[in-house]
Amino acid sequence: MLKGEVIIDEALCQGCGYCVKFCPRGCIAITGDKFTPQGYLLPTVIKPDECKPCGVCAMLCPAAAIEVYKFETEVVA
């Protein structure tokens, strides 16, 4: 089974919010209780056993901000 690690760099993050708005599973979000270092509201992968590595995240970050892992996970029967 394919799963995701999804990586925001908070200091690049600038706060735009394409990664929530274009997560097809709606695995991101801005919850409002964090911040980057340059006091934009930090978005938080708040589903992260639902992340299906697309990358669709890291592709529409303007900033380069967002890092999207894939690995392989073993099926338990």
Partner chain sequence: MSQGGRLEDAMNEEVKVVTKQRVAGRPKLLVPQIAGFIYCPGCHEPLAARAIAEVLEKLGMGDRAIGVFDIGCNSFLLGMLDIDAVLTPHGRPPDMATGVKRVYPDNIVFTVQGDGGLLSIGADPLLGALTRAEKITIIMLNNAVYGTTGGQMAPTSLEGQVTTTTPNGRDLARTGFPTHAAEMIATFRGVAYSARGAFNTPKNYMRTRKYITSAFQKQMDNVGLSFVEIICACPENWRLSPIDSLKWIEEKMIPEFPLGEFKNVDRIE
Second form
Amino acid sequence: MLKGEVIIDEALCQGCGYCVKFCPRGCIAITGDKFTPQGYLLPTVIKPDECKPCGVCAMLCPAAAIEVYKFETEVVA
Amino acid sequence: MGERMFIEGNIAVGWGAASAGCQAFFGYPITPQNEITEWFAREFPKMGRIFAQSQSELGSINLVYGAAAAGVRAMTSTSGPGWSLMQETMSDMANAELPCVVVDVQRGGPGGGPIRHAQQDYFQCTRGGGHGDYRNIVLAPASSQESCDLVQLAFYLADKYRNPVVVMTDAIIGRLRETVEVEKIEFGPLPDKDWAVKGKARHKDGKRRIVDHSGDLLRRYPSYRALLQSLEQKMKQMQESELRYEGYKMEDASLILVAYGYTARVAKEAVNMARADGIKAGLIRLITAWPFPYQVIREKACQGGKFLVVEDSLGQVIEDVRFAVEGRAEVHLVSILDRHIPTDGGMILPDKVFDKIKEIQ
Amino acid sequence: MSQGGRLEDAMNEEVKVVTKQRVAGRPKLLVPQIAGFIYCPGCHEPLAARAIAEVLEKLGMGDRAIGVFDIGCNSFLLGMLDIDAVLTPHGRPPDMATGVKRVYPDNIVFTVQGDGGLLSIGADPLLGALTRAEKITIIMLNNAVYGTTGGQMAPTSLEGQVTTTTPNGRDLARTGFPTHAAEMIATFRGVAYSARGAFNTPKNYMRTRKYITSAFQKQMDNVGLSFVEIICACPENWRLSPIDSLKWIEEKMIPEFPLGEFKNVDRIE
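Return the structure block for the form predicted together with its partner chain; the form predicted on its own was the one displayed.
Starting with the chain above, the whole complex follows.
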């Protein structure tokens, strides 16, 4: 069950790689096969299941291209 | 009935600004305008208004830019060398469409120049002074009373057109002590300064305001051309509606003197002497040095008039007169070189102008 | 009663609801840029706008803040912050900020400038504001070059640093020494706070955000002038990749420009 989700807006991302470097669990990588519309190399979340949504990737993103969400499952009844 | 005072032009500038609701003054020491800065240092704190001495004239004009951007009436005063340091920001304020008033109490130039009177900043004041296409309305008081009244007019015109206005006096008008009636002049309503920055909380719509001096960079105008068209439109309106001059004995005049400030008073004296001698002389006294009265001069030229420009410089106003007559009439000059003594204390005197009138008529 | 029966069945089953909560992302005050995002990949200047936005949101001062921006790369930060703002001639923000602050003393008025913008052409207004002890906040982005104009030497360029006006590397014998703003500014009596941060690591980003908070707090408490210098990566003009720029900050910039607080007082006599 995914604990969190990292969404990188490819319209804003400039492929600087800070998110790749600063993710404490190495969940993000620039695989080199995906490009942003502007032609930058787009980082992708390669290990989504290990993402403990801490939000560091979003915090250090100069283009403010990353949104991070946390999933919480609640037992209602 | 205003309050009557016996004060110098520099002091009259202060009372005029206060009457006009000026809220902020920033100044830096430079002779011969120090009395203005010192007046604001004494009086504005008492009125709960803002005074600060800046670190330079670059500082003064940019402090004014800040206060004007915040939506209050703001001004500074200086003299030639300081006025030169202000030109970049004057150009920026034309782009940013920021109202303010700058008083230039002219002194000798170029460069260090004597600290006494002269009229050598005419070009710099009337041609914008800084980089790019823009103009400022330039008002030229010729007395302490006018120093008080034209500063009030300057604030009104600055807000009306959202553009700086220059009040161009000199060390004589500035230091000449005369009777002045200080009275608040009503010029009529003006739109609210909704564009000013105050913090979003102070805006009715809660939306941010941006004051910038690069009109197209941040899309204040859709394009650079749109910005320029707007500025051109503004300059046309100023020229059409804000021209002011005094015609003295002009009805039948065939020899017309053109002057502003203290040399206009000398010229008026010379016109009286000429008239007493049967010479049909008249005077056009510039109250606005810009807009310039091209039309009336051209008309007089077409009627066969001759012109004599009287100015305390090597010849700047004369270029506008020549431009107005377009070769249709003779244009002569009594200049700074015709002062009564060669030292910086020299002055252009009425009999010198009268001699010239007799020579050319 | 079939409908009711189905209802009972639902009651007994364990029902799990998955909620999705936002943890991090674009601060509310950070809006898409008016003139389009013009920053080079890896440039740290937009992070300054982000940090300011986050601090203003935390302090609840977004609608009482007025930003005064300089000519330079930081000019475009003005379009990214949803606050009232003024763009000034190059080097002049402390003058404008003074003018605005004197009119609205209860607002947070802060400047954002480059190293050249503050320490070179901006030295006159800087000294004016310091001497007058204006209660404004000055934020200087130190990327050791003039960015917008293509990477010329700045007062903070390092020894040996190649720029377009030091093609053979900055020769201190001919160009003088890097200027240390935070330490210098801390020596003025009218200064309540002076610190230097950086954005090269998550820890440093959070530390710098704290410095900005402290600086704004000094202004809100009317103590004195507050200053925050932030070392910013400029990959384009350093001719380095973004990641290598972080290394350059670590190995070259920070040793020359140590991080930390150089002055932090709550009262000025």
